[in-house]
Structures are given as C-alpha cells and as structure tokens.
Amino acid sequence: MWLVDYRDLIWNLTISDLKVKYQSSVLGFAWSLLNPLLMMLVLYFVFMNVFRFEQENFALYLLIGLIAWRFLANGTMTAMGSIVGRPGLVTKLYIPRQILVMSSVLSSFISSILEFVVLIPLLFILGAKVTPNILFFPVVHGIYFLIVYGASLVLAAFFVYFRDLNQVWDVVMQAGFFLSPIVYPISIIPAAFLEYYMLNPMTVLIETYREFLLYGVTPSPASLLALLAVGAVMVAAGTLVFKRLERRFAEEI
C-alpha cells in the first residue's frame, strides 16, 4: 500500500534524483546517449575489425545490449546510495524506507526508457525489421525494472553496513558485461557451456530485447514467464533483506 499511499513523494524524489544527476553537466541528459553511442563505436570497430564477429546489423546489435545493460549498472549503482545519501529521510522521519531505492531506481528507469525512445529512429535509419512486435517494449521492460529494483533493495542495505560494496559491485558489473552477450554473438558461445550460459537472465533479457527491436521476432512466452519468475523472486528476495537489514539503518548512518 506505501506505494499509493506514498506516490506524491516517491515522484519528487525521482524527478529530484535525475535533476540531481545531469544539474552539473553541460550537455546534460544528452550524455545518456552519447555515452553508449560513444562507446557502440568503439566496441563496434574493435570486434568488427579486430575480432571480425559476422553478425547482421552489428551496430544495432551492440546499440541495444549497451543500452539495455546500462539500465542494471547504472541503476544498481545509483540505487545502492540512495539510503546513505539521504540520511534525514531516514533518521528524522518515518516513511517506508523501499521509497529511497524506488525512486532512485525509477530515475534510472526512466532515462533508460527515453535512450531506447531515440533508439527507435535508429532502427528505421539502419534497416532493422520493425514490427508491431516492438510493443512489447513496455512488458520487458517493465519485468526488467523488477529485476533492478529487487537487486537493488539487497545492495542498498548492505552498503549501509559495508561501505566497500560500491567497489565489489562494480567489478562483478565489468565482469557481468563480458559474460553477457553485449559485444559478442551468442553464437560464439560452445555448445557445451550454452545451457548455463543461458541461466544468466541478463542473456535472457537482452537477447529478448534484440528479437522484437531488431529483428521484428515475436518473444516466446517461456522466456517471458521466466523472466517475470525472476523478477517476482528478486523482488520478494530483496524485500526480505531489506526487511530484516533496515531495523539498524539509522544507527548505522
């Protein structure tokens, strides 16, 4: 009930939150998208002359997984501070304490959607097969924000106890990115290690997002279901931690 009890707030702390985030940049929300589109052509002349990965609509392909996986970084990263970086939110008031990671993780999320928004001309520009499949976006997307927000209720009390965490989870994300195909076919991938590799659900995800964007395939309902399985437990999962975790927040800060 706290979310509609609480939605007024949980909305001003998102806007707060991406206000915060580009208040001190020059090109401000534009960096969103130059940074993946920045880094789509390096990644892309790297493994399309250096490697020399055959892989139809290759820049599209990376476009896609970048954008996709920088929704988990950067919402992850972001969402882990949102209890330490708003002490008087949690030492002098009462109010669930789940709104401080929500609404940092849907400032997040909303960036996300907007860099997949310009995405779209790129698709017709570069001659993806678009189809009314794409309207599938909302539904991914919208498990995908599960997934973030349950992983970031874990992350976010812990690091008000281990301080160090920030620096764990950025190296697991470094090597979450190369154990996911982001700049790689999953082709590429033995035969023998397919079946785990497949157990990682951000392969599941962004291979997900490749079918209806790029190549105007309808998603399976397995791999939906899975994925909102998924989604269900990471938010029940981090719920439980938080729970437990939260009863020392304020001593802790």
Given for the second form:
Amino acid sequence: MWLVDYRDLIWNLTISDLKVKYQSSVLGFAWSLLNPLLMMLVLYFVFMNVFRFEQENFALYLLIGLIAWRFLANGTMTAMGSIVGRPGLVTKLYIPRQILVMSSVLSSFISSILEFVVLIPLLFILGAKVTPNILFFPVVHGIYFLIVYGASLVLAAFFVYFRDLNQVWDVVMQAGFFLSPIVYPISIIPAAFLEYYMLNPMTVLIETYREFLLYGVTPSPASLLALLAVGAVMVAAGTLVFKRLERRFAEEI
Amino acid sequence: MESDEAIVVEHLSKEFRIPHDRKVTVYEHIVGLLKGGNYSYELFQALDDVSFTVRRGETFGVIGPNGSGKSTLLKILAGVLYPDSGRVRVNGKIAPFLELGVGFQPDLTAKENVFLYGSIMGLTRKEIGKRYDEILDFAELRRFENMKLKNFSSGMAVRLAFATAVQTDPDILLVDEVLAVGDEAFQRKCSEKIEEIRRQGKTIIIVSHALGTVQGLCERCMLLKGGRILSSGETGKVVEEYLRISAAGSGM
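Now that we've seen the form predicted alone, could you pull up the form predicted in complex with its partner chain?
Now the full complex is given, and it begins with the chain already shown.
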C-alpha cells in the first residue's frame, strides 16, 4: 500500500510544501489567516448593508462558509498543478504519482485546519452557541478531505494533457461559490428550486459546519453518511481516472 | 523464477506518437475541431522487440548512437514509462540514477533537502537520520548544512545529491551518464563508490556514450540502434561492433 510505504515521503513533501509557502513571505502564514477575515469584512459590509439579509449572526455565518469553501478552492487549484509542477519526480524516477497530489492536498488541509483553529476564539467573541458538538470537526473535515482529494486526482491528471484547465476550473469555482450558501442565507432560495439546490454536496457540507460550529447542533447522521458516500465515490472514481491517465504522464510533461 | 536473474526483459516495444500539430489546451482542441481537426501524427519506434537478461551481480552496459532507444529503455526499467507491449521483470529494489537531485527545493536548507531527497529515493526518515553524518562527510558539505540550497553552486548540489542517492542501498542500480558530475576529485570519488557497490555484488546497468567507462566497468554489454539490439555479449566485441558501425555510418 503506497500510503504506508511512502508515508515519510508524503510527509516530507507536505512539510516542504508548507515551508516554502510560508517562508517565501514573512507574512505568508498571517496572510493565509487574514485573507478570509478581510474577505468576511468586505462581504459582511456588502451583504448586510446593500442586500439586508435576515440571518442571525451573519458575520460568523459568512466566515464559516468562506473558510470551508477555501479548502476546496485552494486545495483543488494547487493540487491541479502538483504533477506538472514537479516534472523531475515524474520523468526521472518512479514514485506512485498520486503521492504528489496527496501531499499537495494534505498541505492545503493543514492550512485549512489552522484557519478553523483561528476561528474558534471568534466563535466565543461573536456569540456562537459553542457546545461539545464542535468535536465533530475532525470527522467532517476528514470527509471533506476525501472529496477534495478525489476531485484533485482528476484535475491533476487532466491538467497534464490540458494546460488551460486551470482557467476553466477557475470559472467553475466562481460559479460554485455563488451556487453554494456562502454569502447568502439558504432562505432566499425559492422553494421550487430547493430540492435541486440541496443536491450540491458543498451546500450540505457548509451547512454541516455551521450546524456544529455556529448553532451547536449535532449534525444529522443522514447528511454525514451522504457526504461520506460522496467522498468515497470521488476517491474511487478519481483513482480510476488517475491510473488510466498516469501511463503517459512522463511523455506529456 | 530463477533467483540469479536481476532483470528479465521480454519482447519490449515502445512507440511514441509525435503529433504534427500538438494541442495542449482545451482551447486548442476546440479551435482544432472547428477547423476540421488535424490529429495526424508521426510514429517513432523507440524500442522494437527488445529482449535480454541481466544476471544478479552483473554490471551491464547499454551503448548506441543518439536516438537508439537507450534512455527509453532505462526509463521503462525505472518504471517511468509504460511499454506498449512486452514484459519487464525486476527482482529486487531498483534505484534509478537518471538524474541526480530530483526534487531538490532551492528554498530549503541542505539538511532539509537531504531528508526530502532521501525519502524520494525510498529511504525512511529513520534510515536517513542514521546515515546523515555519512552523507554530509561524503559530500564534504558539513559546514553548509544549514544553508539554503539556492545559495549552493551546482557542483555542491550535485555532490549532496550523489552522497544521498548512494545511501539508498539498492539491489539494482540504473545509471545514465551521471558519473560525469563535479570536479575531477569528486568524479574519482564517485567512480570509487560505484566500484565499491559493484564489489558488494549489486547489479548495475550503465547507459553511456563513454566507451571507456563501459569497457572499464562492464562484463557484458548490449548495442542498440534504431530501437533494436544489434549485438550483445562480451563488452570488447560489442564495443568493436559499435566502432565499426559508427565508422561505416560516418563514412557514408
């Protein structure tokens, strides 16, 4: 099993990824935490004063949505280039190539965990209903990892053959940002569309984070299981696609 | 499976498609389709029905002119490229030295890079830790262990890479002309290290243009041209054959 055999390599690549990311600018680490906070302030101002949404604790509502979304957006975007970005490790020696995707997603995962950690004091300050349900975080975040990893496998493999995929994916992510309940409350969705709207796994995921972080509610087992199923399917499908496309990586890079 | 065979290659073939009009983006594919879609390509037969066996403990040379398929063969043995047909059986842990310092990160220190590169070459963290001093001493870079790699000269980086790579303790070593690294003194050190590995009874496959190196190290040798084996056997005879065909080739 490559996960066990290459665990040191996966960890080293993840750590060196994080080191390079955070060392290249002194503010590197601070920026990655400031970015969602500043975004939250801008969006809070716009949506509170212009659109006047009726959403209790809108600041935290926004912030949780933003931080949750960032793992998908940043994670898939950086992981997409993980194969192309390290041509030497693909063409000069053999390591299972999904290691490159795995370690890239892992480093985004760790960044994301840090962002959530910074969120915790804000939960108290801004008056969330903090309960022991907050301990659901590792479970939900673990499932989220599967979803991002599965998507990244497909994206990284196709990016080898289609080098403008990042442009396409950027647009998809923009659309996804507004198709998920990040900057607006779900209540503005017309009842007729709600059924389809809830089919978006990111909607269910973001709402789950809010349930246990903001409202102190236990996430429903049904939605957790549904998310787990989505994650498992995505990893399986991603691995299949990746294995298929991997054969000609060394020729195409 | 007989245990004295390190590598068995059977009927190996590999073809490359070289498109006339290479499309690497979604945009180019769409434009290409609208214009009528030109997906024609040239076929290049890099390897054509190649079969050979390398015995355990043997130092085996692969020679041939440019474009004869040597590097393709090495990459297939390393697992980097997939063959179109044929089979490769490898008995033991294989370490490809196709290029040294693969995966080095300029923004990390020498020490961090040793751990990173070591794990890329298949060592565990513990193993690297145990051999760390030996690596630095061999590379003669002890004083610079906390310096970032981007401040290293290329010679220093290669020394660090070689010192780390030889610690992997493989059963089979694939070498692609990497012996020509560093200054004279370090090259001699590298040759000695390779010789030492050879004496330990490891299998080595060397791909090289330097006939002198091949004659000095290899008992048996194989001559490739146009993806086919022209001759194989005792090194002296194969090198003679190579000199004959290259003389004939340049005489035309």
